[in-house]
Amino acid sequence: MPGGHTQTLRPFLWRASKLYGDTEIVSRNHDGMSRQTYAEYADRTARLANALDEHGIEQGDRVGTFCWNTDRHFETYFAVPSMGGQLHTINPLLPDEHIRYIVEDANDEVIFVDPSLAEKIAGAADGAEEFEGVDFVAMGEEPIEALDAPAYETFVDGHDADYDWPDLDDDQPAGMCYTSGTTGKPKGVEYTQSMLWSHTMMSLSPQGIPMADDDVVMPVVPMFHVNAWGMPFTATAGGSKQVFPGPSPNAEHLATLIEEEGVTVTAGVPTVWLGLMEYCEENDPDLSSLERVIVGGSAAPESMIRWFDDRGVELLHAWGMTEMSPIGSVAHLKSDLEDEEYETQLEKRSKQGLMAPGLEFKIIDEDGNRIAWDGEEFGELYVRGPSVTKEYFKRPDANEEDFENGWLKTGDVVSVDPDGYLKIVDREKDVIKSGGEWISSVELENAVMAHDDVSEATVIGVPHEKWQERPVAFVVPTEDADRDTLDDEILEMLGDEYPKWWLPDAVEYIDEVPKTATGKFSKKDLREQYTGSMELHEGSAPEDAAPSR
């Protein structure tokens, strides 16, 4: 129902600007630290909306971002959806081919580009018909000549701080993010106004990831990755001070921001916190303000939970998916477990946790039956709820495969214990997660098999101390292949097509790839044969092979 009282994002900003107008939004930018208040932020979002309006952006148009976590990026988070546009956050770590496909598939009208990422997107756009008709805006005070992109400040300068925000329907598309699987092209997930509203309200609940007006929130998880887990929306709704860590923050940057800005809540993948832990061992930053660290993207090791516990910081394990906006479960400790022994509590907190309020789940075994909540049986996790998408963008093939009677089939194989704590046992699809980012194993192995001297090849994820997983290619060379140079040739060939962090850490020669009864490559058998004896350690991967955040 249209009108001013629907489930949309705009009231969250209205509340923050009216009740917490003096609360700060702090950002580490290329041109130094930036500070503004919610009142000033509301004015700037209106100026941006007016600028986009003048540029010709209409309701339903898609506006892309190719940016890090900054205040200017945050301004697009409310300006674009609230004027009826759709904010499409693009992952700059993807291969150029994927970026070209995503931009064309989404039909982006304008893309806001961080200066440090200009070369990357310029390379993807060079000579590409997918980018025809796309305009660029440089996220800073200087233009990017290579993209014919005016500076953001020039783009918004002179525009009115008042905007006639339209009344929007609940089902108006507000956001968009693409997810990559093991096969095929990336799949677009559209977020409606009501999906993001529901996700924000769910996050604000005590069983979600609550953020209040006495919190200082720093999302380290990228804003190009499922809206930084919705944190910018949740923090705004709660009236929290927000701190954006800017381009490629390292552990020193994060520690400094925590210390100087009094950060209480932060979130990121385990790699980020491993880096911070290492930094703290060699330095002595003041982290006393920190109350809660949210970990997702990959499982947090028990040692990490203990490390933060020893410093009086709660490490909160969470799980979700792009298709879920993204939070699905959070490993809060139930009240009846508060008197249990620490080891019992740790075992619960190490799992993916309790399904968040508003969501439902069921776990289905291979025979289509629901499994028992005994912590032993396992099956595929199905979820549904107001923040869960019901279909992919323009992908009827994937819709038929991944949705069933209103349920999202997650592809994660899980167990659930009698207390309701979910634990991911394995992933049904063989994507590799390195530093919290997906790498398609199938795409890599197809590329490897394009080499004339490769008979068969498969790629699996091998445990890694720092990045959680790294790809390793297992290759069956042809009879006349030169094994002394083939591995270097393969890596060089892949390096021409994929970013460095996608490249396998090793190329191992084998006599044949294990097969299933149906003739498919059996990665399960390969993992059992090899990974126990070749666990990768820090330093094994080439420098900057994996995502740097």
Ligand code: ADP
Given for the second form:
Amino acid sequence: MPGGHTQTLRPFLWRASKLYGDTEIVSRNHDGMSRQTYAEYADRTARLANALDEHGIEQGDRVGTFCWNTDRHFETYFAVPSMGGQLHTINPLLPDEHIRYIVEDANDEVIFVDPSLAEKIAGAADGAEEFEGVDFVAMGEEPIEALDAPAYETFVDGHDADYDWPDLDDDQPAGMCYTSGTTGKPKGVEYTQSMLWSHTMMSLSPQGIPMADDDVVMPVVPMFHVNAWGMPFTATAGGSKQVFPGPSPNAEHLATLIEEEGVTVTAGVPTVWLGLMEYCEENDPDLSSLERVIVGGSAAPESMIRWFDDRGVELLHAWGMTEMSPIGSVAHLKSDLEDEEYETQLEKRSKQGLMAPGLEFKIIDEDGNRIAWDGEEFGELYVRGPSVTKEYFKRPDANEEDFENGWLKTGDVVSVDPDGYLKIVDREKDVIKSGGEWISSVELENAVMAHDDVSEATVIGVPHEKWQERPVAFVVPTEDADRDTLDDEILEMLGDEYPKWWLPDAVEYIDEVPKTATGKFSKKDLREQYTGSMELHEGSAPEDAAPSR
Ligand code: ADP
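In place of the form predicted alone, the structure of the form predicted in complex with adenosine-5'-diphosphate is requested.
Shown next: the complete complex, the earlier chain at its head.
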């Protein structure tokens, strides 16, 4: 509906600044803690929009961010979409080649860069034609010379705290985030105003991940990862105090912020909470303000739900996808299960949960039939709804594969029990998810096979206690290969091209890669054959390059 601004983000901020003008937005920044109120935030957002106007940003232009979870990053969240621009949050943990690809694909006009990530983006941009014409702004009070980037505070300084926000169509693109493809390049997902509006309203509902004006919300899931699961929008709509944990927060930072700011709701991947649990065993932070922890991105272990239960904190297990903005299902306990035994309840809450209101799903087995809701049969999960994308950005090939008659094919294999709880039992997509971030197994195995002394290779994800999955390479060496040095050579070669956290934890020699009847690599067989007996080197996953934590 042209000019209707019925389903756009801006009224959420308008309401927060009018009704909760004194409520705080707190951020751990590289140069210390900062605080502002929603009233001040609204002014700064308008200043930023005016600054972007002056910089030449017009409706439909893309503005990139290469940032951690901070208040300035949050300012771009409302300023850019509300002026009719499209906020493209770039994942700084990706290999340089992927970063170059998505900056060119999205055609970003300007990119806001966190100072701690300046070196990373400068490395990716160095001599790269994909970055031609891109301007940078440094997220802080100091410029970044190497990027010719003025300081954010200088960029917005002197601009008016009023902005004549345009009326926007509901289907105006507002956001953008890339997700990893099984093969080939990352796939862009565009979020329209109404997709983000619908996602926010769905999240606010009691069956979503609700946040209200008595909540203090801290998204640990990165803001470059599907808008931190939409939490900054939901928290604003709910009038919550917001706490941004800043660059690479560790368990101690998180515990301190929970204690000092009185955080009630937080969210992140299991790896983050395993870190916090470990920290709590040795230290004794006061987590008594915490009411709910939303855990998703990978399966939440049952022991984690128990751990939080023991401390009076509700762990809400959620499932979602970049393509879904991203919340899909949340494992709330249905009211008619409240009198059940704790163990029965735990079994339900450990599943990926109940589809959130507004969304629909169907589960299709190998023969193309819908499965029974018996918790036994399984098939591929298909979803659709107002917050689910209908297509990828400029990728007809991927659209053909991943969409069918308006349904998104999730690539997740699930069962559903008679109560409607979905449970992920397998994944069809050939990717590895480590600490909440994707590693392309296909890309790694192609790189390994480029070594002259490798005749065949495959890479699979094996279960790992802390990172959920880690890559392991299985290699068939050629006859002349020197088996004493080949594994190190392979890792060194991969290290030249990929971030440390992508590197396989082990390189195992095998005689042959198991094949399916049609001659394809059978990773399933390999997984079954090896994962039980494998012991990964303790601590081999790189701590320093660790994603999402
Ligand atoms: P996000 O990490 O925000 O959920 P991605 O698009 O990166 O979004 O990943 C989506 C995929 O992650 C899902 O299709 C599924 O394979 C996996 N996933 C997400 N949540 C869970 C969960 N709670 N349990 C198991 N797998 C999950």
